[in-house]
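Listed next as structure tokens is one chain, alone, in the form predicted on its own.
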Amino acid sequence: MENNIKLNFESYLNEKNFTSSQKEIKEINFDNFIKNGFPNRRIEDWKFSDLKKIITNNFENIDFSKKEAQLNIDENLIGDLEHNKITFINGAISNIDFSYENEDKIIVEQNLNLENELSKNTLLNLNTAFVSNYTKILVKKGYQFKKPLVLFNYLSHDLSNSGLNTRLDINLEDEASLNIINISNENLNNNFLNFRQKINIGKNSILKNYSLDINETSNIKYSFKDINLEKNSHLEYFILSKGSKFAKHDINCSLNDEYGSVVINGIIDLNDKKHHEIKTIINHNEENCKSYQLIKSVLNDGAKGVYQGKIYVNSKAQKTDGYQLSRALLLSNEVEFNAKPELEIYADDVKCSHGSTSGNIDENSIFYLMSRGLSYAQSKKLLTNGFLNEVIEKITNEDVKLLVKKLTGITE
């Protein structure tokens, strides 16, 4: 596989008109990826999700050459929700539509030059090496989006055993607001999807990000988001992790000025031997900041769920308020759940807590519901939905909340 990836990279560099400096950045990152390879369980952050083994078990080779496609898109992934959109087809942007907005307040730049950086994360090295359409969205000072921005990630149904690397950065200037929904279509062929994003949230700005991995696919997904918040800014981040064969959501979030706040809520809902992970790091770098995290998992049919969460508190970050809780519901004996909650605190005037629980469904509750006329399956479904609905109810955008309930079949 390594030789195949090397050939892909050589061909890719020769086909594109990169400047010498951009080629150098890509070559350095690619060499670092080849040197270290796909991450495995010897790396602490991957101790529960050995990606090298997962890749080996699912691919003989991965083709990282660019897959152009012309599609007549008629799939309706979000119903009648009014929205703006950016459409990706096989990793490349094909359409940008801000029809509900004042486009003078939004700047979209494509094919930007990459930064001269070398991450310790080899998947970010891989992304930098192969990404060709690096896009950045800037929301100008004081502008508030009227409708959500939906990122549609379409894969053509003939795409198979391919590796796609995409990057879309977002900057919110001061006193701006934006709601984002990220969703993909169904593709039952094996593909490796590597998505990287940097997000900056300016002073008094609000970002609400909803990542919905809902459609059944055989894809292997990795998503890395580096999020920075300024003074009095707010992030609401919701994850629904359900459809892909394997998915890891890797979130690094830094509160860089006082009175910033972060809320991360997530659902891992798996069956059929799927394997998903949510990993979060919340860096409290200044005082008077708050973070709240609630991750719930429901696992069945040999599935594996992982949550790694860390709250870091800098010595300057007095008056920090940090909360983190993971709960897992295990519906069969064949499932596996791993949790690694962490606190790293260097300030003394803080309020931080973390915890993790896992267990089987309450048979007494099932018996009670069956005594009221429900079947065993109906009782189990009702209890499971109630367990997950607590997380969905924390979505503050009512239209998105209704969309998520519709997509999951969870009702109040």
The other form holds:
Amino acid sequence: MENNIKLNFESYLNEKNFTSSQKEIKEINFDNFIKNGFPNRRIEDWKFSDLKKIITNNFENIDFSKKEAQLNIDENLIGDLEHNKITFINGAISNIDFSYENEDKIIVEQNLNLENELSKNTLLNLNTAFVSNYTKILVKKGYQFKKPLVLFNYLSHDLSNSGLNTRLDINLEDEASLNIINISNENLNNNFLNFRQKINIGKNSILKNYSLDINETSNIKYSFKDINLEKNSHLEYFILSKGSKFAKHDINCSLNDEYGSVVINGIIDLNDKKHHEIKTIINHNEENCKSYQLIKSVLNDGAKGVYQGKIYVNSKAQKTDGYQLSRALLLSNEVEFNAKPELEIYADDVKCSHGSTSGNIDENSIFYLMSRGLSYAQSKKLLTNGFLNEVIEKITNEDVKLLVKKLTGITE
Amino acid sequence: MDNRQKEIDNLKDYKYGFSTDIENTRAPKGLNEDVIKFISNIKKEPQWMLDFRLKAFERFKQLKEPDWQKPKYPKIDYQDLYYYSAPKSMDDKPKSLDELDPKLLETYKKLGIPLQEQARLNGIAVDAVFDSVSVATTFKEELTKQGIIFCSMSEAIQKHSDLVKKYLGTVIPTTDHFFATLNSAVFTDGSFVYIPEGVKCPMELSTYFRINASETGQFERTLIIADKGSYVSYLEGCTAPMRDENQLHAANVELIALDDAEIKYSTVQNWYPGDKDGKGGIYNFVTKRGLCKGKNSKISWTQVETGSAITWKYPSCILKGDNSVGEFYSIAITNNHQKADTGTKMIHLGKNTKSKIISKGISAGNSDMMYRGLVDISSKADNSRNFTQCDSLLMGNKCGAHTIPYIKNKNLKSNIEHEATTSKISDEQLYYCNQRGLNQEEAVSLIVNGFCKEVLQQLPMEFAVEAQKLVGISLEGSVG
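Return one more block: the form predicted together with its partner chain, after the form predicted on its own shown previously.
Shown next: the complete complex, the earlier chain at its head.
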């Protein structure tokens, strides 16, 4: 596989006319990726999800060469929700539509130059090496989006055993606000998707990000988000992790000034030997910041769920309030749930706590429902839905909440 | 401040900081096969024991020193240590306590250990380990009557070699991690306990470890076997003199509980923690592991960790027998420049196994405290349960408190609950105490003792008092 990737990279560099400095950045990153390869479980962050093994088990070869394609998109993934959209086909932007907004207030920059950096995360190296259209969306000072922005990710039907690397940065200036919905409809073929995003949230700004991975695919996905929050800004992050064969959400969030707040809510709802992971790091770098995380998992039929969460509190960050709760329901044999909720604290005037539970549905509750006429399956369904609904109820955008309920079939 | 005054002040902080002037027999410096043969020879060990050591040493040569842990320390030169040091008067073993070097007795008197059997009131059988060898075991006769074997490891290798051979290395094999393997190769002495079937040990068994000589590492090995239906409570205490060098202590402790047996293992660890600037102190890298081999067996670890420059240990339970129970109660206190990376591992293999972890960490000064734990429920361990609670208290913003639990559940009929909090002593609590006439320091001591109470309660009475005082002393000067 390694040789093939090298060939892909060479032809890719030749195809495009990169400036020499850009070429160099890509080469350095590529070399680092080749040197270290896909992360394996010897690396602490990948302890519970050995990507190297997953890649070898699923791919004989990954093709990183570019696949441009045209698609007629007639499906409606999100019902009648009014929205702006950016459409990606095979990882490349095909359409940008801000019809509900004042387009003077939004800047979309494409084909940007990559910064010179070398991450220790080899998947980011890979991303930097192969990403072709580095795009950035900038929301100008004081502009509030009227309707949510939906990022559609489509894959053409003929795409298989391919690797796609995309990068879309979002920059909210001060007093701005934006709601993003990330949704994908992918084919059933094996592909490896590596999505990177850097988000800056300016003073007094609000970003709500909803990641919905709902359609059944056999794709292997990694998404890395690097989020920085300024003074008095707020982030709401919701993850519905359900459809892909393997998915890892890697969220790195830094509260860089006072009174910032972060809410991360996640659902891992798996069956059929899927393997999903949510990994978060919340860096409390300044005083009076708040973070709240709630991750709930339901595991069926040999599925594996992982939650790794870390709250880091700098010695300057007094009055920090950090909370983390992970709960998992194990519903069949051969499922596995692993958690590593971590606290790293260097300031004394803080309130930080975490909780983690995993186990089966309480038989007493099942009995209660069955004695009132429900079947075993109905009772189980009702209890599981109630369990997950708590997370959905935390969505503050009412339209999105309805959409998620519709997509998951979980209603009160 | 002149030096003398400094010395006196230091002594106030760590009252076990004296060293005793006793002639020592030492193995040549360094680590090689000859040194291992020297140790084995001087202890008149049988061939299988030497083979065990050499096998471990072979393995040790291939191992790399771990570096994933949080408390980093300067590289230890394993060739620059003495692996065997014994008071000279031990060369010909004394027949009774009267023949012991009076200086040794004096040392233990200073430590408050009742070696003389006259101190019967205490009612605790003690095995004292000085540097590398066990110097005396008390109450032997009474224990022998019940068939209990409580003696030094060297003696056990000679007199009860069948038992040692059967169990030694079954919980911590010679192929384990770096420090455990080093211990298997060069261990010098330690305690051996065997409780026969159906016997409830009538008194607390206790070991006191002391490092005296400089430039020595202490590598003791403890093996406790509780046969079917038996019960034993075992206490361990440790001190060391103040030196401005770091000394290595890498012990191995193996517990084996057969059907319906129960072992309660309590530690009050008060090795020299180094001075206020973090100079000197003991590196306490200990491997402690218990195996609940039989059905309905129980192993309970209780530890109060106040000493050592670096503490790095995870007393663990392997719950192999059905219905077995593992418990871990811990208080870890770090002050000044101390560092601790401690916690437990509960590995559930049998059905209906239960484990409980209560960990309290207090960190003050410039210290760093970490709870690192593993709860692993395998797919065969139906109806297992774990409850974990780890609370940390921070005093000042130069210290750190961290929690890293690894929680793995592969069984749908099993439940794991984990909770952790980190906070400081609230101003309201202090105010409440001040208002009722307690000064700041008394108030903190009261609140901290309350915070630790759940764990302190688990200690045998004699230890609980000592531990409570230790908690107070360790935190002196950290408030205000």
